[in-house]
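Single chain ahead, written as structure tokens, the form predicted on its own.
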Amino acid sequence: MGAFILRKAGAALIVVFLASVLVFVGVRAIPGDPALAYAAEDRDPKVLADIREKYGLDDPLPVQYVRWVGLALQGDLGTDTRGLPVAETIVTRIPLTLELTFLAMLIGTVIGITAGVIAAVRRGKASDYAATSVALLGLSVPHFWLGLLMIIVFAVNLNWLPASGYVPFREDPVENLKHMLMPAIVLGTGLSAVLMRQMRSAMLDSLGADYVRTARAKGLSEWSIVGRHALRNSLITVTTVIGLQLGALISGAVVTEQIFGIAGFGRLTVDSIAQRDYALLQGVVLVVAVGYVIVNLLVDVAYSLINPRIRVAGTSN
């Protein structure tokens, strides 16, 4: 198990390195002069020259990259156009998006897995057709349209939930959940639809396997077969899908946070692009890339625990 984790961690470090190169080069490829963004309204050539010297913008790109990575490893992602440390700005914003993503994943996972199991067990029946139809609807409806519809229905017409804003959990847990419920549902619908379809397909394969027929021949109850045998093997595929869907959740959070007025990581990304804040955009994209790699590493470890055969096969190569 230790060798398996070390090998996966080594591969993850390579991916992080490549991601950092792409982030650095991609941000530098954006049209415009970073010095102008730092100078704000001041276009004096001497001021621009001082800014370029201060931030090393005239140095060769490899030198800039090495300096940026060296500082990033120490937790220093530079300063934004307001003169504030990028790392501190990210730390203040990221908890909101993490909470939103966690709630969305919780809602999407519970609904998707439950609906997928029911659809597979009751294949060809009304519940199967209903779950499949709802999943197709969830994949088809855009986040912005669903978010606006929920605001009109539940915030404006029924006045059950607040339309926008955010209240920290430590200040008022109830108000926090009220503010986060609609955004989490909007963000979790797409995930639940994907998981439902994947879970249904994986469960149908498992229910048709030889070990399930053997379990039925031994006289085990249907729910024991489903819960103890078919479900565990089906979760391997679903666990992988959950990790891969993290990118979709992050991109969906950008739109969702804008709709519901949540000043989280997604909104910070949009603001950094609009303000042409190169240092902030660079730090935000790097953190997202590293987070995505870490989550997928955890997913690899998780489904190796669900199915030890993966771990054994991996160590034998």
Given for the second form:
Amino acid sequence: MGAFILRKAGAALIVVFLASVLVFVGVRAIPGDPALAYAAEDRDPKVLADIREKYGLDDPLPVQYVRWVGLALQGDLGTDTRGLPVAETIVTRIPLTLELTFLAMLIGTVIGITAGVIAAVRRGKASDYAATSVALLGLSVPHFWLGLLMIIVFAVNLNWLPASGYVPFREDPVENLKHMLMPAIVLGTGLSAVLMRQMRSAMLDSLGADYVRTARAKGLSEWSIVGRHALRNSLITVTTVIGLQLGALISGAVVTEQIFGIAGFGRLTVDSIAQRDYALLQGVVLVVAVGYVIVNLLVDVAYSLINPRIRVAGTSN
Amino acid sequence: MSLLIVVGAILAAVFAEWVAPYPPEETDFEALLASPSREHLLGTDDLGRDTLSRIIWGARASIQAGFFATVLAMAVAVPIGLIAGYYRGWLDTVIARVTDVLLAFPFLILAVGLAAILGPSLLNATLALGIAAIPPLIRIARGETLALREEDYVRAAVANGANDAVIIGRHILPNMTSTLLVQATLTIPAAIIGEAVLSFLGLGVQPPTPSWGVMLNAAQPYLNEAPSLAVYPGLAIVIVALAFNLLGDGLRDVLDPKTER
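Given the form predicted on its own above, produce the structure of the same protein in the form predicted together with the partner chain.
Everything in the complex follows now, all chains and molecules, and the chain you saw is the first one.
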């Protein structure tokens, strides 16, 4: 098991390295002159030359890359066009997005798995149709539109919840949750819909499998069949799905934060693209990639814990 | 029903010139932010443009992005996944690693980044969405292949001396169609929504060209005065995406013998 985790961690390191190259090259590939972004409105060639000199933008790309990674390893992601340290900006924005993502995941997972199991067990009954229909609707509703609708209904018309903004949890937990409720529901909807569908499909496969038939033949209770046999095997599929969906959550956070005026990480991403803030964009995307790789590593490990066959097959080759 | 909506949406997109009551960019300064009337069934926007017409024209961008992005993603991802899962070894390691690198960027972040690199336009948004959809599909196709190649009937085929192409084409691929179909039906609406998001963020279709995302973006300042501007384009996205999802579910039930059980 230790060797398995080490091997996976090694692979993750390679992924992070390649991703950092991709981020660097990708950001350089965006049309426009980085020096212009730093200079703001100033088009004076001398000013631009000074900026290129200061930020080393005239150096060959590999040199720039090595310098960027070297500093990044020490926690320095450079300074953005406003002259603020990128790493600091990111650190202050992350907690907002983490809270939003965590709440959305909580809402999505609880609703998705429960609805999926119920739909599979009660297949063909009214509750199955209801859960399946709602999930389909959830998959088909774009986050940002759901967000706009919720703002129209709950903020503009009913005045129950604030339309935008953020209050730190430590300052006022109630206000914090009030501000986060709509965004978290908006963001969690997609996840719950995807999970419900996958869970239902995986449970149906499991419930039709031979071992469940054997368990039934042995006279096990329905509870034990569903909970101990079918659910456990279905969770294998669902673990991967949750891991893959985390990306969707981060993506969704970009738009959700935009709509609800939450100054989190997603908002930072869009702003950095809009302002052509290369250092900031590079830092933001790198942090997303590294975070995502770590989560995927954890998913892989969890996956092998649930399904020993994967681990054995992986080691023998 | 869902088939009707999908066909209807495709027809509306193709024949927008004839279906839409007004040209999408025609302004009527006598009717700014007008409520629904006989002249303008769904009202008008802040420039007096007919909302219904713009939604019909907007279908073009959405359908195009959803369909072509999915075709692109499937055409690239499935063969790669099959090869990686079937042959394993170093090829699989390389493919898995490259996929992992691309998977390190969430779908929309990748699409947003690609759209930023390629420049804002419908074609580029479609390309960006298609490319961004490839990595998870490779992973799914590979995972399915890995599982299927261990099946008894594949071993039997190997024992019978069947060559790789026959095993992959006749035994493995047909057995993963239902999974791929489900994924495709998830990808088309996801790409339709993705196009709306990119356009909403200003990275896809550019105004004044109509797209559902562009329309929703333009509706934001008027949530108080004219909430319907934010409702109808979104409703169009939901209806079309839902129809695709339903169609896929129906197809799955028909094609997958396991669901007959």
